[in-house]
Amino acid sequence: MSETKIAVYPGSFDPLTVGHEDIARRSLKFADRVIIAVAHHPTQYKDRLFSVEERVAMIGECFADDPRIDVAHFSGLLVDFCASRKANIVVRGLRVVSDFEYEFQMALMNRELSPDLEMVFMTPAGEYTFLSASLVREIASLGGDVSRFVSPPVLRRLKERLRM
């Protein structure tokens, strides 16, 4: 009997974007499940919208479409996360080059730390290439339409917190 693929799935996702997702969903065509991971401490400095409790169950309704796809949230190393879940992949989207760099540092050493964690990189669908979720924030925080690049879900949501 082969071993379950578990693919970890970190970020903030504040918010969760259909280029979240689709990186998400895609990831399921070569691990089993795929845990979406919202950090309590992010890696890079980001002003918050939503509490990780709000991005959890928002990610929830996003995904509960899908029972190979969970969320949960984490504080600490990501490869004692990953450990404690029994998985074997971490997934990281890459939009831009200069992503690449930072992205290669921490599979380094999240290699070093934990060697039989397999790091895969996936690019975004390209039209969802620009997207990220600090300019989703900004767009949404001064007024615009952000419709099309978040689900239902985190519309609600997004509506709901800056009043538009």
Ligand code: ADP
Given for the second form:
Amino acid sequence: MSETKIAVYPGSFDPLTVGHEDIARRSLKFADRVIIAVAHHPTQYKDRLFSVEERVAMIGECFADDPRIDVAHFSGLLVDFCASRKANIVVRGLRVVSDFEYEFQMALMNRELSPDLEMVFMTPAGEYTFLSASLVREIASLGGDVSRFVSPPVLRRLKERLRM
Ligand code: ADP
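Can I get the form predicted in complex with adenosine-5'-diphosphate (ADP) as well, since the one above is the form predicted on its own?
All chains and molecules follow, beginning with the one already shown.
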């Protein structure tokens, strides 16, 4: 039997958007399991909206329909987290050219740290290329309608948090 292909999809996911969901579900075309890994950012990430625990809970609810998609959180190096889960694929989304430089640098550094890890870059469905978690946070906090950009479990928590 061939080995199970496990992919890790790391990010902040504050909150998960339909663009993230699209990438995670598409990744099942080449991975048997996808672990959405919420990164802890101890210092530099000041404008967070949801705690890591809240993000994990929301992601779990959004993917409750598919047991092949799991959620976890991690601190420390991504390569160490991947090793601990026996994952050798990392998925990242590329939306616009400005994503590229950072992703390219990270990919090469991760390869230095862990030569067996492959980074896979995915493009979302066209209608999601403009979407980012930070835009969703901003629009929601200004009272805008984000119901097209996030799934119901996320929308519910956004409304609670921002008293929309
Ligand atoms: P952001 O705050 O920009 O949404 P995250 O750190 O939560 O960023 O994103 C995790 C990964 O998902 C990154 O690789 C990012 O490029 C990707 N991503 C975010 N939004 C989208 C989208 N709408 N379409 C495709 N990939 C996306």
